[in-house]
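A lone chain, given as structure tokens: the form predicted alone.
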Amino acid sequence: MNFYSVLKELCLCPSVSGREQKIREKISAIVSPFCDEMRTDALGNLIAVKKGVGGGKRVMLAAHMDEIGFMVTFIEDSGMLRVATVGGISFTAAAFGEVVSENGVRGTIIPEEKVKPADFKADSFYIDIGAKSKKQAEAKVRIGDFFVLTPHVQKLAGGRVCGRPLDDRIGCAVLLDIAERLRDKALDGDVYYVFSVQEEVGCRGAMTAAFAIKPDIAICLDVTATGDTLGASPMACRLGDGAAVKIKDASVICNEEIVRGLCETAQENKIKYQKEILLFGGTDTSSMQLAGAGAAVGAVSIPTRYIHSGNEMCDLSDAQSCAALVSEYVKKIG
């Protein structure tokens, strides 16, 4: 598959947490040739399975389909829309951005007059869709509708891309790439490609999927922060330095054997990699670790600048390194 084309297709499909149907349909069509069976569970996770030839470890690879956004909570008489957040919104980054609803209604998200950036919060923001009255707004938008910052993807210099929501559509694209790489490989154990829901609101989907699958090994594919921007806190991860093998973040300490195995696999196959220690945040890694009787977990992250802003940035070579590393690791343990 053409990685950039797939990434762009996934990014341009607005699917906020709890409304992942459209992106799930796109991913289903792409992953179908690479798996033996596919299902959607009660929460909405897409689970594609490559069957093993017998008796090996059950491996779960997960990337989340959802993105952060806004939910309409009230419509003012003026036609302005009050909103609540869905996931971790930076209103400094979102202010004055163009937004689009799940039904294609466009507008802009605006802070109230005289509210200073230091005081930005959800109840001081509204969405202006251009409506002249509440009645006109209600003809286009309902309470409970979702909006997201307008999705877009653009190639930059040096093999890099910017846009949104790279978190975590680039992880989904990497997982699809892995599925294609493993399509014709005979592995002992089953491999479960899980495209999870509602990660941005509490890592919910991956936990229920892991509870049902009961994996022996689970690996998460998500973005991570970097230390290579001006004024950034010290961090070893940099764009262009390869796949980031997670050691820990604020929610998880990864399995030592998996961390070592991933690093050794990268060295054996001359795949660029770096080590990730994230002092804040978390991913589906922690929820898979604690589901049911638990699992040995690891994570391979795509270094990303400006996460949860209107313009996230990744290096496509890092994404390719992630896909190559996880593919080789799965073949090695399988």
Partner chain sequence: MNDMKNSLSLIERLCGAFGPSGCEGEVASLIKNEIFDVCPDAKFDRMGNLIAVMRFGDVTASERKRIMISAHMDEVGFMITEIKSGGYLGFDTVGGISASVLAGRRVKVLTQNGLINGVIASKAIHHKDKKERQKAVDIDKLYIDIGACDKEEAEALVRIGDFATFDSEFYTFGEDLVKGKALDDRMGCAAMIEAMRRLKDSPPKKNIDACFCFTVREEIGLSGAKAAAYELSPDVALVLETTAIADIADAAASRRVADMGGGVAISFMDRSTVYSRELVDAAIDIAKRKGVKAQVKRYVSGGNDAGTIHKTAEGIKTLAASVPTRYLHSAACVANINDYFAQRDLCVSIIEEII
Second form
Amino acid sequence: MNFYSVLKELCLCPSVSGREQKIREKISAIVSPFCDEMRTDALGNLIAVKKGVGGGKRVMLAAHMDEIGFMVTFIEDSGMLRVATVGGISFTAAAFGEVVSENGVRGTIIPEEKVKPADFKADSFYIDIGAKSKKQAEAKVRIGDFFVLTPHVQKLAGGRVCGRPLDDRIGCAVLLDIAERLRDKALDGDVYYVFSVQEEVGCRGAMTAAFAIKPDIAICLDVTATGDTLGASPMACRLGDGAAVKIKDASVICNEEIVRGLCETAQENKIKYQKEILLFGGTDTSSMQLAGAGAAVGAVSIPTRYIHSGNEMCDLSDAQSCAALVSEYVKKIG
Amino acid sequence: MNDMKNSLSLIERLCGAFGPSGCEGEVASLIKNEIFDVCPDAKFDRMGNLIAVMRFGDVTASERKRIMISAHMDEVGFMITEIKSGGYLGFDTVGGISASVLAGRRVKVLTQNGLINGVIASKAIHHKDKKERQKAVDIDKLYIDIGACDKEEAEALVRIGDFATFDSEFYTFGEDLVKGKALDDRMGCAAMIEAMRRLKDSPPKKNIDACFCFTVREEIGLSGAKAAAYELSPDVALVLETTAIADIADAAASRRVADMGGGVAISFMDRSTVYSRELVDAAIDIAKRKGVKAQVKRYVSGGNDAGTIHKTAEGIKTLAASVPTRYLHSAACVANINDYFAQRDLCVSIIEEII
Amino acid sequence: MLKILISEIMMKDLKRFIFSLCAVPSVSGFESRSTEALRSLIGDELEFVSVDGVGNHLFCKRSGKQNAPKILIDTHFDEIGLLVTEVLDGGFLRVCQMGGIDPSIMQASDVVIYGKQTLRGVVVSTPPHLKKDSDLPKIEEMLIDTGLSTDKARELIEIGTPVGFAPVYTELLNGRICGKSFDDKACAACAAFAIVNTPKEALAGDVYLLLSSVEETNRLGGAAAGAFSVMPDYAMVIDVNLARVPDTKDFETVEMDKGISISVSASTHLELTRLTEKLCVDREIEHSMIAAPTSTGTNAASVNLTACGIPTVDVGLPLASMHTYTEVVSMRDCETLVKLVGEFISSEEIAEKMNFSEVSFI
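Just the form predicted alone so far, so send over the form predicted in complex with its partner chain.
The next block holds the full complex; its first chain is the one shown before.
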């Protein structure tokens, strides 16, 4: 598969937490030749299985399909839309941005007049779709409809890409890449490619998927912050320095054996890697760790600048390192 | 008219029962009695949830569907944390209660010798300085007065860890409004009881098991509903709740959440759940076809048992249908009885139609 | 031969056993490094069941009875500590905290770095004549001095290396003991000691001792997964409880030397709590009841809400200076805890009343 064009296709398909049908359909079509079985569970997780030949460990690899966004809660007489946030929106980043609804209605997200940036919150924002009245707005939008910051992706200098929502469509693209790399490799254990839902609202989907799969080993593919932007808090993780092997984030401490195994695999295969300790934020890793009787978990992260803004930035070479590292690791243990 | 009278009396009995989170026994036995005629073999699980299963259609059929309906029996309340000198009781809340609705309330304390009366109080306004007069009294400055003469007398009766609740009169007022403590979520319990009776009289012809769960501990966020959902692993779950609304004068239209008298409120999203759009649309459609008054919740706030149920085990598709309620988590919750009827009727229709 | 000797002596001397177990390094998230040490301390006396991917260690003592109920005793095995986030020039380490450490104890304290070798280090402190104010730096702003050259430090210490406090144990007056990680390994030691010293014939069921992981760093704690894998009929969670010291409120604390505490909480099982209280009264076990309205702040809530629910009682051991390396507990209270655990796992009354195995709904 062409990584960049898959990434672009996934990014351009809006799918807020809890409304992942469209992206799921797209991913299903891409992953189906790489797996033996596919199913969608009650919450909407897409679970694709590559069957093993017998014995071996059950390995679960997960990337989330959902993204942050807005839900329409009320339509004013003026036709303006009141919204609630879905996931951790940064309003300073979203203010005056372009938005688009799940049904393709375009608009822009605006703070009320006289509200200072420090006081930005959902109640002080509205979406203007250009409607002249409540009636006109109601013809286009219903309460409960979702909006996202308008997706876009472009290539920048140095093999880097910029746009949104790279969190976590780039993880999904990496997971698809891994599935392709493992397609023809006979492994003892089953490998589960899970495209999870509702990560941005509390890592909900991975919890139920892991409960059903009961993996021995689970690895999460998600983005992580970096310490290489101006004024950033100290963090030993940089764009372009390779796959980030997670040691901990605020929600999880990864299994030490998996961390070691991933690092050794990277060294053996000369794959560029770095270690990641994220002091804030959590990922599906923690949900997979404590579902049911628990699993040994790890995570390989794609270093990403400006997460949750309208312009997230990644280095494509890091994504390639992530795909190479996880597929080699699975070959080793699977 | 009789129907109205019966419903009101049921809700009044339920609201009057003592049942803070973790101590729902009295509510549970009351409900067990109420449903004995329709479901004599209702049972308690190890958490204290009361589960009553009604089986419809061909019981031997291999293809049967299961729906879980839940309402929580517990209410916000108090726990005694300290016996102070003078025989006054220090306490903390069980579940979220704002300090501004505590002072001056009558309470009931469940002691080893049964329920006794008390009142929440603080020093008189004469003893408060200007700053103190302007804000709600902090909970650690409040105490419960049971009339004990000294610490010894109080200690002989009350144990640290004893539970208490608001003591509040239930009445109807205005146009179709009811007022009482614990409407959250005894109305949901009442709706389930009445729905069970109706289903008993005219059973659906589908092969479904309707599992009515009267659950514990919703108010502390560590809901017993999770254990019930795990035990039952239903195809669909329906949570009957109350939802806090602010449809009062002065509130901006966009923040009123839902309208009193506007019908049962169906949620798209709250702080614990993003509901499945297909299920929400199906519920709205059922309400429309059956002539049940329904509205959508127009603000994202709160959370309920759906939050834990939908994430249980391999995941469960979940719906929430709530009675809009003012002044939630106080001694004086206010709701419209017609919204309650809508909740009850929608519950019956959803059981009949959603799967 | 030597191994057997160690555990035999240990199981007769509670204080020594507490010191030995508490000195086993177990920084939250790195519990699995100490499986061998744990097995050599406990493994000859109790059956070692497993160490799982989350870092939970599970031991068992079987009653030998048919259809015996499963009784779970949970204490968490992890301890607070630090984690190396960066190795800086001059052999200094930047760290983050693993669990809620009181920053007021940090500066100029002794630490142990569990790198490729076990190394000693000191937390950097700015002397008073160079410092402007008394504000404490955040843990993430403090450095550890390894005394090593930059190159040597980078060779021996990787990012992600756990750092713990020095295991030093001293005795105070009146049987009080002082050292690190009594939270919660003193409880673990008391529980293991009680189970080992209760004859198999006296057990009311098969007893599982879960030394659970990541309690200090995870909202649920490893106990959620550990309890799920055991699926016991009922459980006791034992953790330390804040002792009454100067400048604390009476109702938030328990007195030292007055026995163990039992929590009444909406998040645990009321009937099992009352049965445990009754057991204490019947067997003259020193105890106090404390109110923990919404949550006990321990593993009890997550164990209680596992799967279809596991009736759980929350028990506390009074401890002063929690989350420092100079925590203090009373041996008298520890002995009381041993007695309670012994009686709890032998109680036929509790086993009978907590039997829900016949209940089915459909």
